[in-house]
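Heads up, the chain below is alone and in the form predicted on its own; it's given as structure tokens.
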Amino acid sequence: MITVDEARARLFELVSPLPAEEVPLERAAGRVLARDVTARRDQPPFAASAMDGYAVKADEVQLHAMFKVIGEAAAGHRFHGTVGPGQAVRIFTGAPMPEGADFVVIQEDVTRKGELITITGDPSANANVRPQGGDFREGSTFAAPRVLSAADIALLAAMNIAAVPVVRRPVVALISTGDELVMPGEEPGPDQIIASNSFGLKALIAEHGAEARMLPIARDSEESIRMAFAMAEGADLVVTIGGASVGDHDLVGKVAGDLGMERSFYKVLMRPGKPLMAGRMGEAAMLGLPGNPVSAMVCGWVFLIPMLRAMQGLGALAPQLRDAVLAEDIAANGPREHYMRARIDRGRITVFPNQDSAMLGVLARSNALVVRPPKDPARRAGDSVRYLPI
């Protein structure tokens, strides 16, 4: 068996960043920017008013000063003319500043009678003008790689970027295996259970920018598993769930080997998730996850997500762990790295007493995995521990 860190390093060797494609800006949210892009204009593209008020010359602004209003400027409609001494232009937020004006007296500081205004409130030292290019300049760089957020999309739109270079989404084929499985909504037999792993992993995959293809359940026969692998053709990553242990009905490894899989490793010093397998099958990487529901999901957080991030050009990095204070005592750990379901609240973390790898209810109540090193001694309430947010 190998360590978690070594397993993850070998998994990174199986994948590489995918090529870029261009998508319309409205479809780029959540995608990974593939290369740097540059702004195609200044923002603002002109000096603009930051407030509703009156545009005047800054050196004439003082209490009780009077000005003649000679026109109006609104967003999308500039004043065509020049502001001279003693003159003002009624202006609204976002409107281009008129030529000759460099200060906006806010309307609350002005009294108007007909076409004359008087500054009746102490004017601020702030000119209330947004300078041209104050946000960004034409040619400013928006750096890759990054997962594009809603704010990023708004910025790209302001930069006049209509088509965005993004990394192609990884395509992940999900294959659940086992005679005991039926799909949600079907009527299970007396010895059957509902397939849950593939649905949880599909959600996890989609959440991290990839496309999941959920294939029909492969039954416990070489023919069925071979057919499932055939249906996975074209995927960047094939993820099998179950059938990778050492029982008589665990046939995934054998069939994958018969089909030419180059095995990278089998079994990891972790709990849950020990019967993990990985390799390459032609152009695709393969990850064989354990069949226990919690084991499969934990391996998703610990291994699958980092692989997907690496495939999207976000780097071959381990998940970032955080620190928290134990709310209750926990016993000493065994010889394997342990990922313990836990709940963190206001900086204090409570480890659930039942860590059985089949207990999805406990996982659903968890928002963290406390990471215990091998042979970690007993810990007391108040001790600091490391955890992985989930």
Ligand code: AMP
The other form holds:
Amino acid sequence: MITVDEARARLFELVSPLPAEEVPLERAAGRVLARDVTARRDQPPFAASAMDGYAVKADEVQLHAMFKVIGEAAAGHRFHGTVGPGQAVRIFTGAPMPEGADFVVIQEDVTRKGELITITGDPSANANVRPQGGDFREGSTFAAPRVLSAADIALLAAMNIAAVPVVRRPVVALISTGDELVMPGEEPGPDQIIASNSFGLKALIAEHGAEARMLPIARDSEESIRMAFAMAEGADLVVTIGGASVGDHDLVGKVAGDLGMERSFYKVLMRPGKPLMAGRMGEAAMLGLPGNPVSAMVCGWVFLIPMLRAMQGLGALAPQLRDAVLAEDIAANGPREHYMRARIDRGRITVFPNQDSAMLGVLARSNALVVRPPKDPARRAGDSVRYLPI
Ligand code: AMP
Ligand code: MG
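Next block, the form predicted together with this ligand, ref. the form predicted on its own:
Everything in the complex follows now, all chains and molecules, and the chain you saw is the first one.
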């Protein structure tokens, strides 16, 4: 059996970054920028007023100073004249600063009578002017790779970039296996349960910029599993769920092998998730997840997401762990790396007493997986542990 790190390293060997495609900006959120892009203009494109008020010369600004209002500048409508000594232009936020003016006295500090204004409030030292290019300059670089956030999209829009090069979404075929499984909404027979893993994994995959194709549930027969693999044709990554242990009905490894899968590894020194399998099947990578619902999801965070990130050009990296302080004692760990369902609240983390890998309720209450190295000794409340946020 190999370690989690070794397994992840081998998984990264099975995938490579996908090509780029151009998408309109309004469909780019959550996608990975494939190449650097550059701003197509200065922002602001001119010195602009940051406030509603009066544009004047800075060296004339003092309490009780008076000015004659000679015009108006609004957003989208500049004032075409020049501000001379003793003159002011009524100005609104976002308007270009008029020629000759370099200070905006906010309207709250001004008393106006007809065309005359007097500064009646103590003017601030701040000129209330946004300099040209103060946000970004034409030609400035927005660097790839990067998952585009809402803020990034706003910035790219301001840079006048209407379409962006992003990495093609990885296509993941999801195959649940098992005679006992029915889809949510169906009427299960007396010995059946609902297929939950494919749904949880689909959500996880979508959260990480990839597209999951949920295939029909494969039954525990070679024929049915072979058919599912055939339907997965065209996917970048084929993920099977269940059927990968050593039971009589665990046929995924056999069928994948018959279909030419070059196995990279089978079984990882971890808990939950030991019967993990991976390899290469033609053009696609293949990841065989254990069937137990928590195991499948944990393998999703520990292995599948890093693969999807690598496929999107974000690097071949382990998920980043954080530190937290234990709220309660925990017992010594066994020989496998253990991903314990836990809840972190204001820096203190509590490991749930029930770590059964079939308990989805516990998983849903968790927001962290405490990562215990093999043979980690018992830990006391107050000790620091590492965890993976989920
Ligand atoms: P297996 O690896 O096929 O032996 O499955 C291990 C356990 O996980 C069994 O209790 C299965 O019923 C359960 N299981 C397998 N696949 C799924 C699935 N897609 N959704 C929910 N439970 C599953
Ligand atoms: Mg099964």
